[in-house]
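A single chain, nothing else alongside it, follows as structure tokens in the form predicted alone.
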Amino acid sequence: MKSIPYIDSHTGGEPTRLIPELPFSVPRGSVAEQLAVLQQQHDTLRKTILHEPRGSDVLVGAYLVAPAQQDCQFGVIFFNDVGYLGMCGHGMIGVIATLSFLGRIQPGTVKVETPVGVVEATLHPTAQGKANDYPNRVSLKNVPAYRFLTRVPLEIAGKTIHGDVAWGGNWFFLVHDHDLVITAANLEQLTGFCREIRRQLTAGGIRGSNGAEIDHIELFGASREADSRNFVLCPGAAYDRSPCGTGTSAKLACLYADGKLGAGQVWRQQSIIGSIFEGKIEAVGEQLVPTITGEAWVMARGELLVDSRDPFAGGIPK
């Protein structure tokens, strides 16, 4: 019987399962190099943690690893039920709040190495009079974001829509002219629509920089409580319950490029279930650097048990 300790949190409704320590050693190197080793030699661990019967397609996992960059305090590798993520905004907020809960960090700023670059995370102190609560509000200065393609046309169900291809730590196709109602009561239609978009992007050879796969689809609509409401289909078949940190970063880059958002201006992005992230973007030289702020709550801790006799010890295959 093997044991894998874990801690679960959620950020705006989207869960993150943190694995504080790998159950085996990985050669030292950059976080990107450690990811390559995990992907090539230890992918069974990802499936064990997130596939059914222990996990689900909604969960996002995070390995805490040693950073290679000397100015970073932590390294993090994010993954889901179908593969690995370059960055994960809600997941990083969850990781930082969890480290706060464990007493491993105090309010202030830490740097975290990810496979796609360094993220600067600021843990905000709790409100006055809340000294017994663990700080859980986090601002992420993300990797630089940018728009790669503008108003790419696709025909979906006899209607031409347009989307921007943008990077925010993952690749996104962002759509506004879809005529769908973005509400939790419309999940089936929204999911089907986004899966068809992703299918057409693949069939049409529409990709991100250096031929990268566009694996996140993001639809936008009106919101009464924020500047915008979104639906994000993540890699695989699950939708993001949070407003999506990397997706909001990509959105901010597009807004800035269109002159619809000024540097430092706050944008409030609402998820399909109503949770809200605050975002802003700054021009640093020729790069656009987004900052995303949200809250996470620790909700479970324990250990996953892996019995060698179990026919589904490594997860149910997909």
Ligand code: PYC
The other form holds:
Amino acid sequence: MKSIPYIDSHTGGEPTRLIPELPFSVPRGSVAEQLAVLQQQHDTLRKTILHEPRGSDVLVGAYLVAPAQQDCQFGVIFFNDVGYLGMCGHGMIGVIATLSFLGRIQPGTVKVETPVGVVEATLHPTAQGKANDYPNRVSLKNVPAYRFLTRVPLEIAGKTIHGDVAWGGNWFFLVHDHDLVITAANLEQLTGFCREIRRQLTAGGIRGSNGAEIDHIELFGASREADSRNFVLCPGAAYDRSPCGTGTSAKLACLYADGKLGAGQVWRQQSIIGSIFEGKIEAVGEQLVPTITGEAWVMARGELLVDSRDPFAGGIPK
Ligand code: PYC
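Next, report the structure of the form predicted together with ligand PYC; the form predicted alone has already been given.
Entire complex below, previous chain first.
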């Protein structure tokens, strides 16, 4: 019987399953190099952790690994039920709050190496401290974000819509001119619409820079409580319950490029379930650096058990 310790948290409703230690060693190297080894040689571990019956398509996983960059304290690799993510905003907030819960970090700033760059995470002190509280509010200075393509037209269900292709740590197609209402009552419709967009992007060869797949689709609508409400379809079939940290970063880059958001101005992005992230963007030299702030809550701690006799020990195949 193999045991894999884990801790689950959620950030604005979107869960993150942290694996604080890999159950085997991988050769030292950059976090991107360690990801390549995990992807090529140990992908069963990802499926064991996140596929049913132990996991589900809603969960995002995070491996805590050794960083190669000298100024980083941690390395993190994010994954979901269909593959690996470049960065993950809600996931990073969850990892930092979980490390705080474990007493491994105190309020202050740490640097985290991800496969797509270094993220600076600031854990804020608890406002009104009670003895058992752990600080759980986190601001992430994300990897630089940018818009790659503007107003790309697509024909969906007989209507022309337009989307921007932007990077925020993952690739996004961001759409405003759709007819759907961004509400949890419309989840099926929103998911179907986004899946059709993703299908057409693939069929039409529309990609991010260096031919990267655009695997996140983001729709925007009005919000009464924030500047905007979004629906984000993640790689696979699940939607983001949080406002999506990397998606909000991509959105900030587009707003800035359009002159609709100034440097340092706060943008409040609400998710489909009502949770809110605060974001702002700053120009650092030639680059646009987004900062995303949110809270995460630890929910469960335990060990996954893998019995070699179990026909679904490696998860139900997809
Ligand atoms: O918060 O960046 C994010 C994210 C990506 C996929 C799910 N959440």
